[in-house]
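Consider the single chain below, provided in structure tokens and representing the form predicted alone.
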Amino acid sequence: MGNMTQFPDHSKEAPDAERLKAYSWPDDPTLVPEWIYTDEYIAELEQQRIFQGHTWNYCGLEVEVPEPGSYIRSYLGSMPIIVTRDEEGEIHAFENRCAHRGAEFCKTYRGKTETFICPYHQWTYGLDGALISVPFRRGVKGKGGMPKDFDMEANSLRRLNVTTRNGAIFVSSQDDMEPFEDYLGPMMVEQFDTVFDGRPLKLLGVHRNILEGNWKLYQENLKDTYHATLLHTYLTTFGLFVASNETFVMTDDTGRHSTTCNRRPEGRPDADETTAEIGSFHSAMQLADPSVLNYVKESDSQWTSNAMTVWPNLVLIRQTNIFSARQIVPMGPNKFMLIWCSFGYADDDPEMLEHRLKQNNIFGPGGFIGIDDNEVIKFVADGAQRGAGRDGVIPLGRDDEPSDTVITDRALRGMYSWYRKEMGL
């Protein structure tokens, strides 16, 4: 996008190499330090160089800002932005923080407006984060008041280059990154357009929880399909991810983006050789309303669910019926918040979202499925802050062989090999 109010692109600097020599990374790709979950100079590293360097990040759905003034509080990283729609209908996105002194403006989740104005000094900007009106600029009676060179232009909000595909938004605060699409590689482009089709969205609802913890381990918890099979009884006593099921594991060339792809058989498992090894299958347990796990089949997909990645901070799944976007906003290295967005189809008819908004009691911050989460990336948290340090292991699979198995860490080796590539470390 043109007159970009551009950040510093500090992706393209080099590290501070005395500083990054005590910490040493294992030259085993099995093995992952753990300082890196808890160490606040590797956090503000991670700001600059991967959420503020060259990476197209997830922000909200067109739907959220759906006519002329809407906009949304979202975050690139840590930083608060605000997404708009101007009258045009172009999407927008800048820095939620004042150009004069810096306070961060807008308080509210979502809304409409014609104008954005800071409640310290009232300067005001529109929707495209232009500068467009300062109090008292040419001084009262002639005295004080800016320079006559002030510039407007100069003194707007920081932009950030928009990108948008099939309803989604995601920004950089770069201006020569590559399309979207090359960005994801054709294998994810088709995954993610498996739920962002071209149809248009209609927004179920939106939560937030904060986890304790740091913002990659939940990044790596949907890249960890060996936990899936085992931690979840929901997902396992109903069928709907178990280790006998049909699956199949990708990752883009970078390593950086993962899908895991699962079709679940008809009828729940059998108590058998492979269950047997899951703490979490009850054959016993029952369903008040069996409907919750009935599937409508709504695309040409061969799978009835995927768990996709979009570095750094998407996750994006289709669970049945059930569509979700989770953003990760890092807050520190042992906190980060969740944004929870669920929505279905414009088109959908009144039994399509009365199935869609029941089923979606799996995911949240006390879902059947999300509540195991947020509890278990607590648990390694506390290690990793409490605990003498240790190196995490990765080693199952190997990264040469077919990807037709969930007892894999095939994605999360090349999540670290990337990340540190992208680091310096």
The other form holds:
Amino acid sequence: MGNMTQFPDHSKEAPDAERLKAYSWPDDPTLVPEWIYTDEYIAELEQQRIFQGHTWNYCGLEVEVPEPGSYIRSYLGSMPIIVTRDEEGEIHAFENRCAHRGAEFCKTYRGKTETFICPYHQWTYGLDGALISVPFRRGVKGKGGMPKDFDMEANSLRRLNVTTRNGAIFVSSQDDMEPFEDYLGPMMVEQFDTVFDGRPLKLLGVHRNILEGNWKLYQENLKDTYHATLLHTYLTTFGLFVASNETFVMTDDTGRHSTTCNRRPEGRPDADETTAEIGSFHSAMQLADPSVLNYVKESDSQWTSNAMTVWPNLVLIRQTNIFSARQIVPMGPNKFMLIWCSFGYADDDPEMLEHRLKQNNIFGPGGFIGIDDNEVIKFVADGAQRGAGRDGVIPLGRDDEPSDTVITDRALRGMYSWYRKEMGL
Amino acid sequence: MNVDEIEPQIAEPATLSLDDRRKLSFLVEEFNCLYAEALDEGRIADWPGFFTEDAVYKLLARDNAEAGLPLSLMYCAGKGMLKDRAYAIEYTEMFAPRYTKHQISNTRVLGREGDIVTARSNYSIFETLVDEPTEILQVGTYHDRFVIEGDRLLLKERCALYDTVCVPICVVFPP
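Structure of the form predicted in complex with its partner chain, please, following the form predicted alone?
Okay, now the whole complex, with that chain kicking things off.
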């Protein structure tokens, strides 16, 4: 038997050239071809070349596996994995699939255990994914059983490389990954650290929802600051994000990661020329309980919100006193799961905990603005699947503009420039 | 918070007389019908009126509750937050038009202490979008504490604990 603990590496293979001839990317950089949202082969290629390619993929927080033996279910791209902490406190990640008959054996969201036992034939694995025991290995009464040269190590669970930074866990199926800090680049590391500054975290809970649409639409949504000022009436009305706020949209040198930093003004925005262009601005709206939106200053950051995307699957949000890490899990071309992990700091007092829980009404599958995005992604997906074919347009702003404008598609163009390289398209 | 704190498991029928159980069960069922009608008819502005001034409303995923994690999908502490949720749905949120239908069943009164009545019911919500078949949005259990005044009930606490942990797209109207 060969070494089955390694992932087959498809990421560096040239994609099927004949097959790819059918896909032609438009020359105009302001156009995005529609087939990247709907095509089965492209979705399959993304798994090989992006998620199982040269990427660090977010898969959870250290606080979700707080003690030796703690584990969670998670994903690398579409592939179910398990993330554990062993007796020495080290974090491991491996495929949630028995090395024997391939069963996805771990069916609980989280828990604590000493071993993982596949129920089918009771093959048993340790917290690092190593195969520990196989029942009837020597057969019964000298008959049957495993071959004499059966290699336990080679029949362990397929293990992933793991890295962490300030409490966030990332995995890769590639062995030659650069350090996470180099993967992000210095500017994005600084942004990452405004959310994860190294203080111990407290897990508040996890939301899960299944969205109808392609996973890249969610990356786009975060890089598209134009929509934030228009779709999200709740944000604009209460000044959490308005086009006239001081805002920066930045991408790293490769274009794959991005961040939006925003400073909210004191009080509500005035009705002026900016709000006049926002058809959804409700100047009459008053909260019956405005304390929900209070900003309790808890860091030196000059920004009140940071919305960061780490390629390919993490959306990191700091909005007022909400911290959340959203994992994008592709499920074929027309569906994806979001896992929204919400957290605070370990030393939050009960009052701060309550404040964070109330403020979390803004995001999630039932959030004041979470609903807007979850819904509008289906609108785009319905268009792509049912409408007559046409390319999407991302024409706003310029690629060499200063970073302090929000009425721009610059970060989307950056992402697709990187996407084409990684996919060989 | 965990599930046992939301409501200790009470396997026995409430220690109330049959007449009291019959009366209270009817009042809770009637209340739930009115609650469901308001939501299913799109009268979201009427929703806060089913609660007391100091009421708590929580929509909790069952896996979070079982793990002792406090995060709610929707959380209102006090009528102000209930009104803000209703207003946000009516005036600020963008969502595709939909019909919803609550089915509330297995209603059981657990007990009464003074003017507080505790009860639980299962709920399921069907959702129908334009040009799409009807889907199940959510199934769960209401864990309720009512204030009773004469024949009138108001919710002092409604904790909707849902089994449908992987939410299909989003939950717009509160269950």
